[in-house]
Each structure stands twice: as structure tokens, then as C-alpha cells.
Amino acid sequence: MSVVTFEHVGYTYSAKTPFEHEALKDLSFTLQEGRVTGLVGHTGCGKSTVAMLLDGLERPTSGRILIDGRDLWEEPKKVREIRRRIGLVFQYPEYQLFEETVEKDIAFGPRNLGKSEDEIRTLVHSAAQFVGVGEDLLKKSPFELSGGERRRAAIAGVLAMDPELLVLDEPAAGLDPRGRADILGGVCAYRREKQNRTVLLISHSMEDMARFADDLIVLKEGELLFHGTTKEVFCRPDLVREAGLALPQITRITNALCDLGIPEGITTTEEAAIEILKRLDS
């Protein structure tokens, strides 16, 4: 899956009823292979609708979604085949666990894809390792785990299917900073090892985006406000405010130090420390 493209996509809920709502309006963007793209915007801007459209759970009201240059809905009977190449993690995926052990739950997806038992074992252990599910947890019931452990197990179940496109809708919602770092760091490790895999990370946390996203798509009320690298977006505080978001704290601090020669758009404390030390040493 080299490229995924939205071409002038629109989507309307409850069309031609009193409850009609236009969730997406003339939305166009491209997800580049091998990159983590963040999708951000205020609550209700259409982020989760994008996820459902990408997975073929809903059909665009207008426009096209192209995968490998072909319209996802060109042959409706084949949408399910394409969906097998896409891994979708909804918010709070831990509520979807059901098997008697964590290992069986992670293995459920690849087994349904017809993988051999040897392949399944390899995929299960690899996926568990990515998100920090230790060997000691694999034989336990999912319902014996903590909330964060269940979340990691659920995400491992999607990674074990080895999707070409991984779509995560608020995967770290409700977790403490350590849990967020474990899950999102694991997802990025997965993408680095599987270099031709593409990740769409949906979140309202600009701190997470600063740390883990290569590119950002900014939505406002269902429309594309900006699409560029993370640094390009963070160099536009006016744009971030227009989207109803806030820059990460470290970006706000370093932007205020521009008069001292600190560059705009710094996204991490590590980067800020390097730039500040340069000025202290000069």
C-alpha cells in the first residue's frame, strides 16, 4: 500500500433527514507510505469519520478514496479484501477483548486471515513485544490485566494482523504519561521495523503529535485547514489556535525565546535543551 489518497471527500450523516449533518467537506490529502501522520482537530471536526471511511465501514457521500491508485468503492464486493490490509484501533479497544487468554486474543486476527500456526506464533510474540506485553502476561486472562495492559493487548491484536495501513483513533486516551509513551512508542517501533507501513494517528494531544508524528493533517469543522510536517504546523501558532488546539508547552516556551535566537517550531524538550545549550555555550 504505497499511497492512500482522499480526493474531494465529503460525508453526510443522516442525509435527507431532519438530523442531516455534514461531517466532512471536500476533504483532500495523501498519506505517504512509511510515515506516521497525525490527524488533529477540535472535538467534532470529523477525525473519527475519516477513520471509518478509511476502513470501508462507511462510504463517502461524495469524492473518492484511492488505495494503490484504485477507488476503494470501485468494486463494492471487494471492499472486504482491502479492509484486511488495514488495521483499525477504535477508542478504548480493551472492551473488545474476549478470549480466555491474552495470547489467544492476539492470535484471533491472524488466525482468521488463514496464517499458519508457526506464522501466528511469530506474529503474536512480535506484536506483544512492540507494545510491551510481556511473556508473563500472554497466558493470563485479559480480564486479569490492568487497564493499560488490556489496552496494549488489544492494540497488539491489531498489529499481529500485520496491516499495511494502521489507523489509531485516540489509542492512548485516558492513560497516564508512562502508558501513553509505551503504546505510542511501540507503534512507532512497529512502523520503523516495517518500513513500508503507514500509520494514521488520531489524537487531540498535541504533545503526542510533537513526539510521534512526522506529518500533521489539521481539520476544522470537517474541512482541511493545513497539511504539512509537524514542524511546519508548530511554526504556525495562529493556525493551531484557529483549529481550537494548543501548542505543546515546550513549543510555547521556546517560541517566546525567538528573540534569543531559538528557532520556532521546537517540539520536544530534548530539542529545546540542545538549542538552549548552544546559546549558553556561545
Given for the second form:
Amino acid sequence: MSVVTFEHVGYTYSAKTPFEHEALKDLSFTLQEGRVTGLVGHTGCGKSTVAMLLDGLERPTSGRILIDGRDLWEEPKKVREIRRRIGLVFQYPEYQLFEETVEKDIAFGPRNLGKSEDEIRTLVHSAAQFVGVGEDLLKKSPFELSGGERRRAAIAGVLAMDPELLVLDEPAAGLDPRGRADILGGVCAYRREKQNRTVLLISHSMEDMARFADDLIVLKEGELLFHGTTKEVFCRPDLVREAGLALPQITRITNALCDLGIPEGITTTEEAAIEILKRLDS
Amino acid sequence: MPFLSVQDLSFSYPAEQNGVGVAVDRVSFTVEKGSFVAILGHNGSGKSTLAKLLNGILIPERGEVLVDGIRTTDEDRILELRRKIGIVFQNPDNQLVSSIVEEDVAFGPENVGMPPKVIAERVEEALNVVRMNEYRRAAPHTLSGGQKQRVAIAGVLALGPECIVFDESTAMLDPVGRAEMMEVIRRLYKEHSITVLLITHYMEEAAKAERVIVMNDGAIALDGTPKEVFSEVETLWKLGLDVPQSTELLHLLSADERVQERIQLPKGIFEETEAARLLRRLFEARP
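Having seen the form predicted on its own, could you give me the form predicted in complex with its partner chain?
What follows is the entire complex, opening with the chain shown before.
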């Protein structure tokens, strides 16, 4: 897969009722193959609606979603076929575990796709490895795991279907720093090791985006505010503020020192240290 | 006498409840009335178990907890104890019981048999403190996560507690909701003299406390002011925790010779304006 394009997409919840709510307005963007794109914006800006539409769970009220140039809803009966290539991780996916063992739970997806037992075994083990679910955990009941382990097991269940487009809605919410890094690092490893995988990462943590996203789409009240590389967005504190978000502390500190020759839009502390030391030499 | 006194406290979960090892292991500390203490630690470090031991939801296996002089094992006084120390939990959707905000806040006071007139006063006052009075007739499900948590705080406040424990109450909120909660917490201890124990894994929240206790494997690993605790960058990393980015940057820089030749950067700096000021000094200094 490759390219996913939103073409003037609009979506209205409960249309023609008193609860009518226009969640997305004339939204256009293209997700580049092989990149991790972050989707950011304040609560209620339409992030989760984008995920739902991408997975074909609902049909856009207006506009089109193109996958490899083909309209997802061109033939409504074939949406299911396209959906097999898309993996969606909902918020708090650990509530969706249900099998007797973690291994069986992760195997549920590939088994439904009609894979052979051999293929299933390989897929399960490779998916588990990406997010650090070890052999010992595979044999346990999902209910014996800690919160963070359960979350990783649920994400492995989606990775095991080997999706070409992986959409994750707040995959690290509520986890401690190590738990966050395990999950987001695992997703990036999946993207790196498999060819041509596209990842859409939804989060309101700009710190996580700084470390894991190549590009960012910034939404505000259902509309596109900006789409560019993470660095470009981090050079625009005005836009970030307008979207109701905050840049990481490190970016705020270094942006305030640009008169000393330190570049704007620094994303991580390591990068900040390198840039500062470089300028001490000159 | 300190408000909260924890002496030699241990607790482990029974094996059938996934009990692997000791959740809280011989912990001792005291907390003075009206102070603001943050408790940090990775998932599974014993923070939440400790919270449940503080108001007698769990009973110590060893050692004791005294809240304002009342032992948590004193069954005759447990209700009195629980009115002194309230808990706000993590999930905003699991703590509200009524279909109208003010009825939800009144639930606690009604249960302890307060007269209706007092209840009405308490509810209004509590909703004012968390700035939710304009939503008193709203249905909880129409509120944002941050607003729901503020209603949950009001429900605890209406009982007139002396101490509130926040058990990762900000973990499921967006940045705006977290900021709202931190503002309420600040007012609680500054303006209403309520003792606050904030269990969190957000460093920038812990940085706002007067004191930070770091838990690891059920024991206290570090205990001090935010500045003292964040000075231990390597230790915190080893415990699977982060430090504020400004602290980390100065830590990385101070390991470099070129920086050492110029100035000595202090440890444990977590305020961005102070970090920026120090970096300017670094650039002005000559080797």
C-alpha cells in the first residue's frame, strides 16, 4: 500500500437530528508510504473520527478516501477486502482481550484472515516480539498481565494481521515513561523492518510525536491547520498554540535561545545537547 | 504530630489475585498537615497499593498507618478516618454514580447522613472550589474527562476531608484536562489547606509538589524536594522514570568537557526559564 489520501472529506455525526455535529470539514491530506505520520489536535478536533473513517467503519458524509488511488467506498461490498489491509488500534485496546491465552488472542486476527497454522505461528511470534511480549507472557491468560503488558498484547494482535496501514489511537495513554517507549518504539520497529508500511499515530503528546513521528497533521475543530514534517511544525509555536497544544519543554527552551544561533524546532534533548555543544566550539 | 504516619508498612496480594511478591515492602514515612507530596514510580512499583492502604481499603500485613492519629485497622473509627482522607481514582468514567452533577456530589454527604440544608451548602461550595458550579445541572456523560475528574474531586470535597489522594487521576486526561486538574490541586493545598498526595508518572506534575517520594519494588527509593530528587538523573533512569527535559539537557551538557571548562551547571533544574538563563550564561562564559 502506499498512499492514503483524504479528498475533501467531511463527516457529520447524527445528521438531521438535534445532536448533529460536524466533526470533520473539507479535510484533505496524503499519508506517505513508509512514514510515521502523527495526527495531533485538542480533544474533540476529530482525530478519532479520522481513524474510524480510515478503517471503513463509517462512510464520509462528503468527499472521498483513496487507498492506492482507489476510492475506499467505490464498491461498498468490497470495503471489507480493503479493511483487511488496515489495522486499527482503538483507545484502551486492552479491554478487548478475550481469549484464554495471550497467544490465542494475538492469533485471532490472522486466523480470521484464513492464514495457515504455520503462518499464524510466525505472525504471532513476530508481532509479539515487536512490542516486547515474551514467550512467558504468550502462555498466560490476558487477565494475569499488568496493564502495560495487556496493552502490548492487544497491539500485537493487530500487528499480527500484518497491516499495510497501521492506525493507532492514543496507544500509550496512561502508561509510564518506559511503557510508552516500549509501545511506540515497537511500532516504529515494525515500520522499519517491514517494507512500505504506513503508520498513523494519534496522540496529544507532543513529546511522543517529537520522538516517533516523521510528519505531523495538525487538526483544529475538524479542519486541517497544518501538514508538514515534525520539525516544520515544531518551528511554528503559533500554530501549535492555536491548535490548543503545547510544544515539549525542550523545544520551548531552545526556541527561546535562537538569538544565540541555536536552530528552531528542536525535538529531543539529545538533539538540543548536540546543537548547543556545536555552537560552543565556534 | 504529623497528619499521616506510615510505619514499617508491608502488603502483598494473595496468590490468586496475581500476587507475585510484595507490593509494599517495609515502607516508613510521615506527611505534615497541609503539605503537597508527589509519589512517583513506574507501573507496578506499589504506588496504588500504598494509596489503598492509606484509607483502610487494604489492611497492612505488617506495620501500621495512622491518619490524624487514627489507625486504619481501628474498625470503630474507620468511617471517621475515611472522611478525613479521600481518594480520586484514575478513570473519570468509573467514579460518577448519578445522572446529574450536583446529585453526584451530594452522594457522599447523603450517605453519611448530613442534614439536607448542610448538603446543599457543601455541594455548592465544593463545586465552586473545582469551578464546576455552572455545570451543576449537567449530565456527567456530557462533560470532558477533565471536567468529570473535577466533579469527582467535588464529591470527595463535599465530605470535608483533610487530605486527598490522587491516584493517577490525570493519567487518562488530555493536556488541557491535566492543566485544569493541577490548577485545582494547587488551590486545594494553597487556599484550603488540604493535604495533597499526588500519585503520578508525569514529571512536570511532580515538579509542582513540595516534596517527591519515588517508589520502586514497593520501597521508597528517593525522598526529597523536587530539586533534590531530579538531581538523581541516573537513578531515576534506572528506575524506568524520566526527568524533566530541562534537567536532562543540563545533565547531558554537564558531562561534556567543553561545558565543564566554562561553567558548572547545577543539578535538578526543572524550570524552563531557569534552564534558559543557565544556557545563556554558558554561552557567555569563556573557557
